[in-house]
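Let's start with one chain on its own, the form predicted on its own, as structure tokens.
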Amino acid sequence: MKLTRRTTLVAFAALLSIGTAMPAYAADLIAIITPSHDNPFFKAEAVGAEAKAKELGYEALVLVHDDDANKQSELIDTAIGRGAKAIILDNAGADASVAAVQKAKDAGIPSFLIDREINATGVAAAQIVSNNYQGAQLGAQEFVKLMGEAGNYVELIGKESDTNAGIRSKGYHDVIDEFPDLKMVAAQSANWSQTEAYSKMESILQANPDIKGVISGNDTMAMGAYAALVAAGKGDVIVVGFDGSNDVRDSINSGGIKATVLQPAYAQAQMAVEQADAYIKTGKAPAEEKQLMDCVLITAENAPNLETFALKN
């Protein structure tokens, strides 16, 4: 009997020992997979997300893909691993990202785009973006009224493999030559960046001094823009971006940068979660995959009311 139950226990011992070897799947995890948060805008989607999914309950497994799709394909892995229940994505590329979500989907794991789109529907449960051809419609009308009408300016361009930059161009420019005497001498891509924005503004003045305004796919372009301007003593140079970020705000209200367009980054987020959370307990995804956010207009007026991609009321 002794001998009995002493096999019994090293059994069980050993069962116990089997079930902590193995993954922890959380049954309530949401991932969270945006760029690099060096951009606020990235930045304020994560935090926005987190928030939120903790807010009902979720745990969150926040993750950065760098603009690396194959590196975001690890992620959603990562995800897949952990067991999550959905996956809040600002993917990596419109083409490049289309087989890393469908993955999610076959793992069973729906995909919750914000910010950027991929080039397929049905793959993932809903891309929740901001209305970037509204927007830069919005953004180009008040760079023609700042700028007269009239003289000689730049366009800086995002990273060409995000659809986003593709749509904020064509915005600007449906707007913008419709006034001849309103002339672009230069465009180039800076990727998004700070950094490079500030090199190419610097190379671009030295072909072109006599610009008299930028216009920008995104804030952080914008403000390196505007840090280049400044230090070739050209800080009268009209300059709009696009994203609503705190620093162009500040910006503004000191005098500097004159517009910026809001795209509200934090509640695209928040939503793209509680859709998620939707999905999770009924199994229904939204009634339409695609879902335009409408941007917003910051001039020096509303800007004191700006604050992490939000108006406050």
Given for the second form:
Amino acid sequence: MKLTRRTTLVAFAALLSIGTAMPAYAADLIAIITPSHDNPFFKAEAVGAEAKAKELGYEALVLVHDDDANKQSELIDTAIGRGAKAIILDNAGADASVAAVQKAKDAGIPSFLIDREINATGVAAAQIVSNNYQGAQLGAQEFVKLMGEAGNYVELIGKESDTNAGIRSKGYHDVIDEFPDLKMVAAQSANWSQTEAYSKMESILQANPDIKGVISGNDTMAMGAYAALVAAGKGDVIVVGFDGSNDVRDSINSGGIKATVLQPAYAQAQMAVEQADAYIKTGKAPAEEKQLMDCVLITAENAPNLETFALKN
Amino acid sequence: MFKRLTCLIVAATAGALSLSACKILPTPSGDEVDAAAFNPDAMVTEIWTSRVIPYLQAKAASFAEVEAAAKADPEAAGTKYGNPNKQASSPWTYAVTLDGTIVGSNTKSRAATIDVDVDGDGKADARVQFGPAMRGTSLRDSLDFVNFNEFTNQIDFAQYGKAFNTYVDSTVLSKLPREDLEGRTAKVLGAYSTNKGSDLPLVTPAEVEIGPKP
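Please could you give me the other form, the form predicted in complex with the partner chain, since above is the form predicted on its own?
Let us now look at the entire complex, which starts with that chain.
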């Protein structure tokens, strides 16, 4: 009898503790919207944001817009409909996204942009982006050094709707064009895509077999280009990427791709969630809407310390 | 000045419709409209003598003083010798003066540099960019009246940063001698940011005086 009573008590206590762990109201929701997770960079953003949101006691709604502005608009509607308290967004186009972010704002939901800017201020609560120009200059300076300030090279450019494609290309050229002996024999967009970079590189090589280097707007395109170069027996061509993915890290470690530039994607996504949390709790937006995060050059020296878009000390 | 900047930015975003209000010549394609409306070189030229040089002169201290302060407390040093409103994750950029002797140079590279000894021990203490190719945006980043939030996007902000380097190269560096530099004196007013590597601190100059051959 005693035993039973104790068991009941224990059971009752257990029930109570479950009760406190599950409040009557569901946790506040934060929507996390990024491009496709096929690119590990965007996946790292989503994972970083989701982890931070859960850590801070939120429910996370993770969605992908696949760089389609219409789909992004629908996802914003979904976030509004689900009563999200904040949106973490890596957007689908600097111009096309302004209306979508405005729509969320009109519905009383602040957006915290990461990675890519939009061409408007006062619409998003925050725009936390990598200093792509600074990063591109780092990558280009290393590229120039590796090339010995001379030789034929190819540039692979990202998706045109993404500001970062333009800014990186600009950062590259502001450095490389100062060296007249470096000759760009081809420049093509491979839309951030590994498979597209592979096929573009194949055809570029047919027209320009004599190339010494490839500078790429991101790591997935660098991976595609390097695979095409290896397939053509040109594995010694100097390839430099941008992002700091684990794939490129492994390639650098094994002497393939020569360098990349790390964007702190994981930390950036987490910072956005922290700012969203502060906004939800205090109603205060960050002091500066536009915030730049510096990038870091990754070479064989520090590549071993790179893991999931973060550099271990 | 930034009122005008805002006006230019509005013009650039709004496109041809509002261009007339800013007295900007209309140009057909999107890119050209942007280039016509946003002119970083003109913006830098306009503020160089009136604001940039006086600011750097007022903020700068000797290399020895800035280095010691930066090592002791980067943030306090950055506030004193640089831009306290800098982006949170960017390194501090300090205004600095160098007064010493050139002990090394690399003018073969397009990104030429001179190495300056300021404490008289015969060893280089700082490396000064000598153009025509120049790295980074130290001059822009040292200025406390420049704010990224007042630019349409990173591209404009970057072009603005680059315009400082271009201006210094065309008005100062391209007029300096490039041969037989070792042993000559160098006086420099410029800016640099702390670097973690083992390389010499890289100073981007705003003013440079090279002494006669010894």
